[in-house]
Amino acid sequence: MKYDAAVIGGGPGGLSSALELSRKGFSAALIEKRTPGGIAINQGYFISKVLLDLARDDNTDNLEEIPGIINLRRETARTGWNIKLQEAGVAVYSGKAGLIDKNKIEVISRKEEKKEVISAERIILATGNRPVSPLDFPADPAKGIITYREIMAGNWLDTKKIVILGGDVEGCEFACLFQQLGSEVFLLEQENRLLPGCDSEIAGLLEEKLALKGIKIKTSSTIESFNCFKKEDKKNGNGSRLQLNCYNIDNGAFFEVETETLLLTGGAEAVLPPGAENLGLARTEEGFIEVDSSFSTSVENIYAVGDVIGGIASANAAIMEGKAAARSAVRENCKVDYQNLPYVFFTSPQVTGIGLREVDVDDNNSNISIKRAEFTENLRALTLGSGEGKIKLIISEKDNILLGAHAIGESAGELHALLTLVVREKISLKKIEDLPLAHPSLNELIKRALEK
């Protein structure tokens, strides 16, 4: 078969990709190795959130019913991602795919074992990445040091003690989890505070609610090595624990946690078709592929998104560079707004953003203002039971536009779409003033701080 575009890579990179050609009309085929979804509904990012949506509503007391939850609403989220394909008309196939040459790709069938080989004029790669430890040692689950899949899996979910490296989103929504789900939680981060890449205040406060949760945490820290010892215990049988040797990074001293799990997180590698490497492709120090602003790599009409390009690893990011690749791969110039990409972070508390941040913020700049309002200022936060929370607002007075917001509380995920809007298009203040928004409703924060 002879497609204009193929897609490898079932993830929402891929998905947005050939949704995009298809609407630009183009005739698209995607090639998924695993079931729809890829590993971002599989074992991904979908699970993660099926299980803080568990621990949150005080679903977990057995915890052997986990794996057949997360089955069915992984089930429904698959059939999903198919009929959004079918109805755009994309071809899917079923199998692994490799790069013969840079037109065409052969297609190992899952179930059939049959090969198949596609032509298409341009290809687009979105086939992810695999973690790995970002320690000297590997994961090893004999031992009790995993990565994300083990618990994907339903697995490690009744450990009593995990350590948790790592103190990015990754890092922190899992210790949530962990800490709903009654462990106990040490929290390891090698940068000096939690969220390196958020605003800095609203980082502060996350990391102050997560200390009163009783997650122990240790930033500007990382693990040199472990011994590994067996345990007996006659009531819950016999086990192993970890003595992990962990040092300050800034001071130089050198401290031992004692656990039963230690989770590894922020650690990964790109996932290349086979036959990738004979094409030449440039790729990163780090092994990523490297691509330029409208995502084309180093090979003419072959272009790559998502977790295997490196960057930014979140869904939203793959879906807008899935979408920015599909329309360059049809001859259109599209780039991505990476500052002005949204963000939520499912951790309890939540921590939604977009844009500019302080410390993005030039001091010498008077033209740009920053205002704030508590949660306890709102009636729908205090309705929800905690009134704890922060919105800050980062404006620019001469053009009287937002540049940048962020948040931390109860569903403050729920402001995301509202301050997207609103930086993106650079919506006039006066305007978001005006605005009839429902009472009670979190969104009346972002005029609440614009009244101060």
The other form holds:
There are 2 protein chains.
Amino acid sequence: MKYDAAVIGGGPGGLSSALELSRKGFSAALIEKRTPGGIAINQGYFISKVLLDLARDDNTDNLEEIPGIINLRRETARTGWNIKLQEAGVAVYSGKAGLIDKNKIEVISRKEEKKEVISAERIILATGNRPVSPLDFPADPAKGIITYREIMAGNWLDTKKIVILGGDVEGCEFACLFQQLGSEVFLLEQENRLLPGCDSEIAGLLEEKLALKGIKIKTSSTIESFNCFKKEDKKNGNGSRLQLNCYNIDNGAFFEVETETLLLTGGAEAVLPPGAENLGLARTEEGFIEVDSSFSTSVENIYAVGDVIGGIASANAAIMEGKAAARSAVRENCKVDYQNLPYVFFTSPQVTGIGLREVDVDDNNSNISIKRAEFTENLRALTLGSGEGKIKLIISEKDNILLGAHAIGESAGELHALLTLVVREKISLKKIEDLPLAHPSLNELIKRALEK
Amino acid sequence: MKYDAAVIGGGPGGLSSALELSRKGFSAALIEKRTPGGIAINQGYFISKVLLDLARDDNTDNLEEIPGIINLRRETARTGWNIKLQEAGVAVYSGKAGLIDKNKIEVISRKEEKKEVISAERIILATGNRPVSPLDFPADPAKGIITYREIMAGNWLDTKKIVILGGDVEGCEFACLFQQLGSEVFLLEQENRLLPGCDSEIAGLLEEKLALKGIKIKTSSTIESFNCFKKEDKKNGNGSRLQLNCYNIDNGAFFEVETETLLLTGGAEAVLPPGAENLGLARTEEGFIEVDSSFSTSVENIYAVGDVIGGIASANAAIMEGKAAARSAVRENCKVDYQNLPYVFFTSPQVTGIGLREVDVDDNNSNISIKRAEFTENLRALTLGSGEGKIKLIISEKDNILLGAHAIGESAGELHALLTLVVREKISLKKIEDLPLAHPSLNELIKRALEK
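Could the form predicted in complex with a further copy of the same chain be given as well, to go with the form predicted on its own?
Next comes the full complex, this chain leading.
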């Protein structure tokens, strides 16, 4: 078969590429290595969000029920994606893709019973990344040293004690998950704070909240090596006892932590289809595929988006990149405004925001004001019993527009939608002050902050 | 004391009036009859939302804990309002207000130990309404015939069987509450559908959902009379047995329903401060205070907002009216765009929306298209296990703007914020299609519908 364009990889970036190509009138194929309709099956964020929500609802007394619940919700998601692709007229190939040359792809079906070659004038690589250990030693599930993959497979949820290396989004979300599941949780981060890229005030509040829940946090710290002892009592936990040899990066002080499980986060490497190395695709220092601002690789008519290009490994960045690459492929111009991409972290409480952070504000910039509101000032947060939380707005006084906004609080995530539109469309804050939001609603927090 | 303006009543309308007056440089007083800081204490919606959320979380095994939880959350809300008023410099009077003349108000403190007279050039009445029976017989708690007031006081939550008269927001929210609390619920509505003012497709879906939960619904029906028998087994329920004599409005067929409790909704009368009758305020046919579009009453420099003027009895209408009346009082022009006020119903699932409904669309209007998306197409709804739900968008094809949007689904409420801004600011839907919302998030449902 011949297509105008083929997309390899069915994650958020690949899906959005394929759908956009089709919308633009291109014949498009999408190749995904999982079972037919298997797109979204192994998407880490999907399963982790289900887990987080299940854990939060205290419905997880019976850990054995979890895989069943996940499967059910995943089935529905799968059906949804299939309908979407079908509607759009995207040809879906289920199998492993190999690049024969820059216009030909070999698709080998899962059980290797079938091989097919398709050709495409343009190819978009959305093959993602895989977790790797950021340390000098690799993950080793047999010893209790794991990455998110083991958890996504539904294992390790019953660990009694877990050390999580990495205090960025992934580490913080898993810390909340395991704390909610009843594990003793120890979080290690090499920077001097959690969520290093996030607004520091909000990150500080998250750190406080996690500590209050009983999560032990050590910043400026990492792991040098470990000793593994088989545990005598096999009934409890996963059978291992790990002694981690850690040290404080600032002062060099050593300390030991005993645990059953060590979860490594924060390391990733590009996943490339076989044959990619023969095309001479330029790579970044870390081995990701190098792209320009239109997501073109060094090889003409080959594009790459999402985790395989490194950078922000977030689903909505991948979606925007997928769309932009598709538009480049149809010779339209489209860039991604990374500065104004919203983020939602499914920690407990949730963290969300967009745009300028306080740290980005120049000290000499008297045109910028920062306004805040507390969740306790919002009746919807109070009726929900959301507890403490905060929103902060970074405002350009001169134009009366919003340059950035960051929030922490239970259910804060959906606040990002209104904030994103306000920031990106430079909507006058006067209009937001007068916006008749429903009362009580969490989004009123934005208006409350503006009143100050 | 002399003020530029005084506001009587500390509900959402009164609070928003007082804060806006103060923001505009007027000296403002707010008089509220509850204990100091008691504003928001008896706001029905606050308590009912807490109850609904508690019931939904299945944390209500012990009904005795509920009043304590409500009190705690209410205390925080109270503190919040007080800080807000203090910040704004509004003088708060705690006591019952009586109108001496059109510029003088007598404030009698709760225990009647103190009387004070304050004068104000302008007065804004935000005294609300009280529930009345919409039937030929009155509420009578001794017989088990109640209004929301009894429930707000924390009583009747343990009723085994309840008949709710009225299938508008209030009736539907209480039906969900009592169903979640384990009562057998029977909902009667005199129109031929629930939520008569709402989009009919969405209302129909709510009706299906409620029926699936086991709530018995009879539309086109009302109650003619009742017989009350004392129940023999006083241990169960509230001690009454009511036999309701009902009939179908369309065909006149009679039917009987037995119940323990009858909750009357849908009837309200204006609450006026003593002395108001002497001022000659014009009244509507239903006895509410008549106002023009600037919320001026028939008496110069007296304004009225919120439930006391009838119309839409919603908190966000009251807030907008309060603000508009304050602006009229400072001689600014400000109208309320009722067509584009969002609504959120805290039923389970939630119902939300804004603007044009399908029924408002002229059959000959080919410029309007309707697009829909299902909650099962949204990954955030799936991870949350939200179940079924739907969003529908009413779009002007000519301008590519949104004229209305309506949704039903768990957690759908906060969707109203983005929709409200898009409708009110006539933002091109092209911009919403390209808006980089976080993934997964419920607000992506809006983009999903636009893709179709």
